[in-house]
Every structure is written in structure tokens, then in C-alpha cells.
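Listed next as C-alpha cells is one chain, alone, in the form predicted alone.
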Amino acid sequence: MVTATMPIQVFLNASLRRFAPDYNPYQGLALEVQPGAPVSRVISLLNLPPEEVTLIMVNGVRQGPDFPLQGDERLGLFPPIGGG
């Protein structure tokens, strides 16, 4: 049985970038993965240390790392982020 695939598009910012040679910001990246795939799911196969991911927009909206993801998203996952 063939399981589809569905794409989305990932955008790191600022530190993240750092784990994705050749990544090109204004891009992103595109992949292909399960449909229900948790986000978590992406953060596993894009190889980032799940500690360094603090806050998750799916289409211009927060969300969690358990939300399944539907198809022709944009993923946008950001470090830490300190100022004052």
C-alpha cells in the first residue's frame, strides 16, 4: 500500500538556520510528510534539537508541537528569543 505525502513549506529563523546547510530564508524549505504528521514529526526529520524550537506558527497561528499537520502549510519555527 502506498501512503501519501503532502507538502509543506518550512521556514527556520535566526539560530535555527545554523542546522540546514544552503538553507535560503526566503524559500524556506519544501517537504513532503504524512498527512497528520505532528509538527514535532518535521522537527525530527529536520534534525533540530527539539529544545531550541520555543514557538511554532502554522499559517500565521501558534501552535504546538502535537499539531497534525493538514498539507500546503507554512511552517515557521523560532528559537529562543531574548531582548529588552
Second form
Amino acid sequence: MVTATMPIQVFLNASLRRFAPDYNPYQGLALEVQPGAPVSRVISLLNLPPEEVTLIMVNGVRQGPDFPLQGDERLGLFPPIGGG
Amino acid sequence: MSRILRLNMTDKTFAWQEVPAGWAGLGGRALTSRIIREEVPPTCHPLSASNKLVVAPGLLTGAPAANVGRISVGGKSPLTGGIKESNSGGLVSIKLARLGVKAVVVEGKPEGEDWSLIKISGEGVEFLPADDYAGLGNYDTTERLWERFGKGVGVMSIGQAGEKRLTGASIQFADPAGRPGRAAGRGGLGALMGSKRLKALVVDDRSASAVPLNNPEKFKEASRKWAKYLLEHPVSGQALPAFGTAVLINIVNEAGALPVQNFRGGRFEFAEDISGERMVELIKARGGKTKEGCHPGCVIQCSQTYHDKDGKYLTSGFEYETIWALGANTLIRNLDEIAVIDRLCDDFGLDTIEMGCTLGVLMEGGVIPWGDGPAAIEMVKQVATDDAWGRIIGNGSVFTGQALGVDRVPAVKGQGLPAYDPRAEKGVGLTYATSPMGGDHTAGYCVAVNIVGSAGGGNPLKKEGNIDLSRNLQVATAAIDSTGLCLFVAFPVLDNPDALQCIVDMINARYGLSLTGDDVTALGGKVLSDELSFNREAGFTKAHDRLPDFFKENLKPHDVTWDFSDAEVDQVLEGF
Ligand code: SF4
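Form predicted together with its partner chain structure, per the form predicted alone context:
Below: every chain and molecule of the assembly, starting with the one above.
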């Protein structure tokens, strides 16, 4: 049986946007993943250097690169940033 | 040897004082808070002759090290009625340190209506008449003072808001380019300076020599390492200079903690329009500068110069907190309109966070529509006039809420809340509730850990761990604020234990001491004790350490509420 893929919405931020030339920050990127795929899979699908993605948010909650996606999530990817 | 300079505004005289033994190891916030604790009656009216305005460089300021040129400004706050330390960049701090001035204490109050300007230089101290400058904004004031006293002199001044003694008034500092874009913004200290009828303080260090170092070799060694730690850390070395602090808009928005429409939601539909990414795009397209230091010696450079659409200078030091307050909080989504308000605030001498909260309350009360930038600009312009609306909004969010009968006012101890919703960033919520400064984020910036993930990370949505986090960061911050270091050094310091040791090594080499990291932490604790005991005697009780009731409402997208019990909140600073 083939598992159906599930849509996720990916938002790239700050310097990570240089890896997606026509990136539209209002829409983000729509991707399909297998349920259970880790965030790191998305990072490699998008050809982002994993060491530059230091902050990952799945539905607004900080997670690690091994976090398994189930589909329909909102994924925010960030390089090291800070301020205040 | 450094000395304390006392400026008596009652009879326009000054006096030098040797540093009393008890103040010797203090600088910055530790010194301003100690002097206020010892010399200002906690129950005095903040605008009365009994209150004092204290300005102090940090322990490391003036020494050849990176990011040590910040200044602490203290007094009894006209806004909160409690003790206040407000921290700023600019040129004054380093120049005072080089002139051997450990602190300036502005005391008394003149009988007459005339304004003064005080010049401190290697030649001495001069009281000069300043009626010619009265009514001027900080931009014109700084420009004229540079023309008169020479380019590059340190300037600390108030605008129309401080002259009118409005409790939302800031004190502005000229940056290295001569723009008054740096602020000791919080707590209405501009009104305190205005009550002394002191329009500006000018500091000229041209005849000064370098600050003495007890052990120059050791200092050099430590300061070299220090700069390396700052530049190596990806946040202070790359992210802050590339996007400024406004890079936080998208991250705090993603985390669901960006307060929207007077703290109604945690995500802003149009966050991208006011993001650091967008700001940098506009700056580059219009020929501004994306990175700039607020004082000489800053290697991080989170500041910037923002031009208008015609490529003309509009504002500088355009920070995350400002953009949030005047943007997401009011639903204004046009960065140029936000920049115009920021410019007006710097010019009139108004705290941008307070003004953002105030505009939110004004919209809440139906005086101007949500998201209406041009209407907000017109309102803010009234502050420089004698219009009653200007007086109302210049006095901040709580005053405006009272004037309008609005009960949704985001403030603690009278001070408007900054750019993180306390329901979705519970750590900083505890800081808002308990800091002796009133609603303030810098006093215990849990965001760095909970949202940005420094020091191994924490959980902003759950209560667990946040009581200790807020407490520990409030103690550590009180210590950092005493050194003259910029708070953004916290990113490398939280992640790298050697960086903290390096700060201690620099202090030791500067003064010939043998402090340990624990001594520095203990200093932070003493600062909090001074501040909290002042506040208690000023009439503050546990009931003042509470967030407004409406934070019990549900917040999207995480469906969270402010769920700490009063007893839990009271644990945060228990014992100080
Ligand atoms: S990092 Fe920013 S706030 Fe800190 S000293 Fe530099 S310009 Fe000033």
C-alpha cells in the first residue's frame, strides 16, 4: 500500500531566503511529505544547508530536526537570530 | 581617580565628591540604584526637588573593550512611581568615564522658569542658559549643540515631551553620527530631567586621557578574547548586524507570541510587511545603512539608518520593540508610517514602547481607527503642541486609558508592556509582573532562552522552569547592566561559559580585583535588593506584581492563558 503524502506549509526566514530565489514570504512554500517524515527531510528537499537551520518551529513550537511531521503543519525555519 | 559630580539645579552650582567606600565597586545600574536608594525619599513626588536624576557609565565603560559603552540613567520614575534604571547607547557614557566621572547626580530644582544646559569637559563644569533651545526637538537641539561645541561631543537631551514633564518622556542620546536616535526611553525619565529644567547635558572629553587599567596586559588579553566571543557567536556576529533586532518580528510571530491589536492575538497576518527582512530590503534599496553601532566600540552593530522613499534620512535605531509597538500592536502595517512615528518619538523625546501601547489604547477607545497610520502620526504630533490630546497621550498608556474609560490597558506598575505576549512567553511575563522596573522585557529576557533557544532552550508555553529562569535572568541582567555592557552580549554569554569569565577577568584587570563569577552574580542580587526595598517603601506591594486581568483570556494560536497563581508569581523575586 502506498502512503499518501500530506501537505505542509514552510516559511523561510532571514538569510535562509537566499536559497529560494522566488520565495514569496506571504505564502511560504507548499510541500508534500510522507507522514512521519522528519523536519530534516524537508530541509534537504529544499537544499538548505542543515547547519544554517538552527531554529525550527512546527506549529509555533520549537522542535529539533528529527521531529516527525504528520501533515498540515506550519513549519518555520530560521538561521541563528536574536534581538530584543 | 574617578569622582562623583553633583549638579545642584536649585542654585546652579556643582561639587565634586570622592567616591564613598560603599560605592567603589559599583557602576551603571548598581550605582544609580544605590544612590537613589540612599538619597531619594521613596515617597517623594517624582517631579519634586527631592528626586534625583543619576547618570552612570558602567564598570567597564571607557576601557578598550567591545560593547562596554552603555549608560545607566536612574531616578524615581515619574511613570511608575518606583525606582528606575533606563539603559542607552550614545556617546556620553564613554566620555564621562574618560573624564573620570563615575556618576553625575542632578539634584534640587530651580525656582524660576529658565532652562539650563550643562557642559562637562576636561576644563570643568559650566552651567549655561538654554532658553534658546526650549521648545526644540532633540534633532534640532543636537544639531545646534554640535555646531556650538564641536562635532562629536556627547549630548543627552530632552525634547518637548520632557520639557512638558509628560510621564511618557524619554531622554535621548546622540549617536556617533550626531542623531538623537538612542533613548533611555522607559519610565518617563525625560519628565524628571524636565522637572530640573535641564534641557541638555554636553560632554566633551577632548582633553581626557585613556581610562587607567590596573593590569593592561591582562586586560588586553581578556578583551581580545571577549571581542572574539562576540564575533564568533552567530547571533551577535552575524544575525544582529545583518537584520537588526527587527529580525525578531518573524520569529516571535511564528512562535505565536507577537501581541496583535492591543494584545488580542499572538500572530499578525501582515508580520512580513513590518519584518526585519522587509526593513533591510527597503534600507538597501533606498541607500540607508543596515548596520551601525550606537556607541564607538560596538562590534555587533544592531542599529541602522532608515531612509524614506525619496532616499532621505528618516530615522535610526529602528528596533524590534518600536516596530512591534507602533505596528502589530496598532495594526499599522506600513513600515514608513511606523518609521515616521519613531522619528517623531525620538525628536519629541517619547518612549516608543509606551507610545505604541498608548496608540493601541487610543484605538481601543475609538479615538482613531485601528491600523490608521496617518491618524496616529497626527495624534503623536500633538505632543509637541499644547493640545490636550498631546498631553494625554504623552502621559502614556495608563493615563490615556483613564482619560478614555478604557479597561484594556497592557501595563504593569503603570508602564506599558513590550513586544511579547506573556501568555505565550510565560518567562518574560513573570519578568513583566515582578521586575522593580515595571512592565519591562530587558530586566529578565527569557525570550532568548524560551523562544530563540539559547542556553539549551526553555518552554515559553508552560509554567515549568520559568520561575527560576525569570529570577536568574533578572539577577544576571542587574549585574550586566552595571558593567556598561550592551544586553545583546547575553546571546554569547548564555551559550558560552568562558564569555562570562572573560567579563570577570576584564573587571579584575581594570580595577586590580580578584572577583569571581559568583561575586558578579551577588552584585546583581544586591542591585535587586536596593531596588525592591526602595519600591516597598514607595508603597509597592505584591498586588502591584500582577498582570492585567485580561491576560486570563485565551490567546491564539496556542490557546494559552496567563495561568500562574499569585503565590507562584511571588516566588520569582522572593528573598530580595
Ligand atoms: S549591539 Fe546594538 S544596542 Fe548593543 S551596543 Fe551595538 S548598536 Fe548598541
